Every structure is written in C-alpha cells, then in structure tokens.
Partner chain sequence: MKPRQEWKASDFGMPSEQMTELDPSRFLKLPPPYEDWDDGEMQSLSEDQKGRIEHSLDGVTAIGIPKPASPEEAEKRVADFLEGLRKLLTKEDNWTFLQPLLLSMENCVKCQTCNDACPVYTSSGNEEIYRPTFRGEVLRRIINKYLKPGGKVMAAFRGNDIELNWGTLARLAELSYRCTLCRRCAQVCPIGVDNGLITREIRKLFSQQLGINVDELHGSGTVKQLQVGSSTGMNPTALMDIIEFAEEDILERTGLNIKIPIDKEGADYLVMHNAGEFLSWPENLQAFAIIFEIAGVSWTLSSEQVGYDSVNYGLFYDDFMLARIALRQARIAKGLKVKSVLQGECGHAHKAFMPIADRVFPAELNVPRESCFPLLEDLVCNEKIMVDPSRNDFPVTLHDPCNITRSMGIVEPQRRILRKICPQFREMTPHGVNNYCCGGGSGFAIMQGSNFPDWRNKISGRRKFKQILDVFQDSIGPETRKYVCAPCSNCKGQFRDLLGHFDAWERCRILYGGLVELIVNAMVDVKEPFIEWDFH
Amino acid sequence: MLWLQILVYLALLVFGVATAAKIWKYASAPIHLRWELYPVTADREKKYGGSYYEEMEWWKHVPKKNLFHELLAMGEEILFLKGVYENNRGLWYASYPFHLGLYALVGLIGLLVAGALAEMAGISVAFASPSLIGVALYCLTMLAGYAGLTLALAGCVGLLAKRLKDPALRPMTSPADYCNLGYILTLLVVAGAAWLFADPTFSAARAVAGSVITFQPLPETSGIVMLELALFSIFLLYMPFTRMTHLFAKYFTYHKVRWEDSPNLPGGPWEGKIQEVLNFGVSWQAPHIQTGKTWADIATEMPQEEGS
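Single chain structure for the sequence just listed, the form predicted on its own:
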C-alpha cells in the first residue's frame, strides 16, 4: 500500500505545481491579438452590437463594464456549453453529458472530503444518520456519484464514436485525443465497477479521502478500489501536460482575447504592452509578409506591389 500512497501524494503535488505553473505562464504571457468583436459581453448598453468607439470623444470616458452579464455569459458556457450547442449540435449531445458528468465527479471528490471531515467530527455519514448533515452528505454523495459516473461514461463513449465516425472531426483529432478519451473511459469503467460491486455507498472512497487528508496509511479495501485510486492518480499526473487544461485556459481566451477591449491611450497600461509585441521579430513565411523585420516595421511600411 505504501507505493500507492506515495503515488497519490506525488500526483497531487505534480498536479498542483504543474497547473499553477501553466496558469502563471498564461497570465504572464505577452498580450494576445484581441478580437474586438462586438457586442462585448460585459457591455450591454449597445444591445444592437455597437461599441464605445461610436461615442464622441470616447477616449474621455471609461467604458462601463457589467460584471453580472459577464458572469452570466461564463455560466452559460461552463454549465451548458452554449458555444458547442450553437455551432455543433451533434457534438454537443455527447460533449455536454461528458462535461456535466465530470462536474458531478469533481463535486463527488469534494463531498467525499467533506464526509471524511464530518466523520472525524463524530458525525455519521449514512442514510439513517441521526444528523441531518450526515444524511445530506450521504444523499448528495450518492447522487453525485451515480449521476457523474453515468453521464461521464455515456458522454465519453459518445465522444469517441463521434470522433471516429464524423468525417469533419476525424482529421482534427490527434492520437493524443484518442489516448486521453480512451484513458478516461478506462478510468470511468473501473470506477463504475468499483461502485457497483465493491463500494456501493462510497464508504471506502470516503475512508480513502480521510486517510489522504490526514496523512494516515490507506485503509484496507478491495483491489478494484485500489486500482481506481491508482488510475485516478496517474490521470492527475499527466492531465496538466495535455490540452485538457482548457479547463482554466478558457478564462484567458474569453477575458483576454474575446472580451478585452480596453482602449490604448497615451501613457496608459496598454501602451507598453503593445510596444513589446510590436518589437517581436516576424517569422511568418508568406508572400505578403517579409521575415527579418519587426511587426512595427511591417505595420508602418507600405506593402510591396506584386512583382516589385
């Protein structure tokens, strides 16, 4: 059991450090080319799709942002995958239950930790518990586990089938995508089998969570539960190094690319950032772009006529 306990803590450490490093890399990167497509979500005054650039002497007024509308748009995308629903309905039917199931399973982990802490405090986590907190934790754990495993498993199978059969998706699917989905499918099958045949009330999983957060030896339990824990630990080890980090990368895509439209005023915070990227060298290879110059040179020179 010692090797498995070491693997669990190693996975948690690598996941935390690698995820934090990737978030820092995104946050500290030079500014991205902003889309400036209107209407911007946080600005609902221009309901017809305009922008503050239409106003007279717009540079004298700070654009108004509406945090509520911004959070609402984020919620629609996170909770309902609105963009996928509107642009690829066939993919949404598989992707949405998959993501919804993953959300429920993340909630399950939180409930297992909460249940372990409750039991340490002397609260029985069971359907017949004398404590309402214990009953609530038990019922919510069962709901999150059942719904999460069912939805995620169905969605994962659907995504694999969609990527294998859809002629539009197949060329855009890399071997790594198949490996990721295949590994997640294996993990979900093992987790489902552990729940059905060895741990129907998640009591063993709760005991494991308790031992991890208290740095105690893992409890003796069935082999399939241990296999589930090992597979989940390996998943945490490699996840931060895959494209699955879009989980938090989307924040930067939306806030720093799609919705960012702060004006670049003289002496303002954007002036230096834009100057930095304009001084980058040009490495494109195309007839209309000359390499060996900076983007500032390209932006301020007249384009050469064809054949000159």
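Now show the form predicted together with the partner chain, given that the preceding structure was the form predicted on its own.
The text that comes after this line covers the one chain and nothing more.
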C-alpha cells in the first residue's frame, strides 16, 4: 500500500503548494488601476449603490472600510450563492446543493481528522461512546458525510444535465468541463459505495485520516475504500490547476477589484506604490509607444509617430 501512501502525500503536497502559488500569484500582483463596481458592499447605508463621489469635496467623506459588512456580503455569497440565486435561478437549483454538499464534505475531512485525534487521546468515537465529544464527533461525521454526499451527488447530476441540455450552457462547455464534472461524479459514487458497503460509520476513513496525520502506514482496509482514497488524491492533485480555484479567487475579485474603493489621497499609502509602478520598464511596440522607456516617461511624452 506504499504507493497509495506516497500518492496521498504527493497529492497533499501538490495541492498545498499549487494552491498557495496561485493565491500568491494573485496576492503579489502589482497595484492596478481602479475598477470598482457599485454597489460597494462596505457602504450599507447606500444600498442603491451610492459612493462618496456623491458628496461635494468627497475626499472629506471617504468612509472607513467596514470589514464586517464585506464579510457579511461574502458570507451570503458563499453560504447561499446569492448571486446565482438572484440572476440564474435554474442553475442555482443544481449549483447550490452541489456547493453545499462539497462544503459538508470538506467539513467531513475536518471531522475525520478531529475524530482520529480524539481516538488518539483515548476518546471512543461512536454512537455509544461514554464521551460526549465522541458522540458529537460521530454524529456530526455521519451527518456531514451522508448529507454532503447526497447533496453533492444530486447537484453534480443536475449540473451535468444542465450542461448537456441547456442551450445557454452547452455550446460553452468543453470536454474538460465534462471530464471535471464526470470525475467528481465518479468520486462521489465510489465514495458513496465505499461508505454504504464497506465503511458505513466512517471508522475506516477515520483510521486512514489518523495514519495520514501521524505518518504511519495506511491501515489494511477494503479495496473500495482504497479506491476512494486514490481517486480523492488524484482530485487533489489536479484541482488547483483548474478553475475550481474560484473558491479562493473570489476573495480577490471582490475585495481587491470590485470593492477596493480606495482613493489615492494626498499623503496616503498609494503614493509610494504608484511611484514604484510608474518606474516599470515598458516593451509594448506599437508606433505610439516609445518602447524601452519607463511607464512614467511614456505617459508624459507625445505619441511618437505623430509626436511634436
């Protein structure tokens, strides 16, 4: 089973590194020109989408960023897929259970790890456990696992059907899209079969989680549980290279673009950052751009071909 153990660690490593690299790519990008879209949610008083630009001498009225309001809005988006609900109800009926199911399954992984740690601490994780923690972990694991699986399966089938049938979606769906969804569907079906027929109380899964976090050899368990683990590992391996990372990207599209809303006020933090990017060298080659100079030089000169 060494191969599977190696696969699991490799998957975790690649997933961690690739995800971190992608987040870093977005986070380390230089400042950009402002590109907000109103309403900017931090300003809840102006729900209709008003901004400080509605004030005379607006620079005296820039509201403080309200992280709570931003998180509230993001929470609504993440927990309820509010945007899809409001603008694409037909898709929401499939997409929402799918996402909710996936959240529950991510929760399941956490619960399996917590359960494994509890067992290491001598707490029995079972319905009849003398420990309340053990009972709670057992019940929550069962709930997250089976509810998550049911929701994700239903949503996944719904999404596949939508992509195959909906004239708005079909032409824009590529073979890779079907493969991604097909793979997730296979993974869910195998996981469901593994739980129903070989590991109904997740004890084997918990044992696997325990061995992974303690770097011990994987426990002997049934073939279908091993298959489930292998498929999940492969999923982790390629997931960061797909647009399934929209999960993380959404933070940036909202907080760093749509809602950034941070004006360059004299003496403020933007001045230094702007100076830095204005010194970047430029290699665009159209005749009106003096390639090889800095951004600042080009922006203050006349276009070359017509220049004076």
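Predicted model only: the values in this text are computed from it and were never measured. Residue numbers count along the first chain shown, from 1. In this text, rigid core is short for the largest set of C-alphas that superpose within 1.5 Å between two forms.
For I289, a C-alpha deviation of 2 angstroms or more is recorded between these two forms after rigid-core alignment. Superposition of the core reveals a Cα shift of less than 2 Å for Y26 between these two forms.
Its Cα shifted by 2.5 Å, E36 is compared between these two forms on a rigid core fit.
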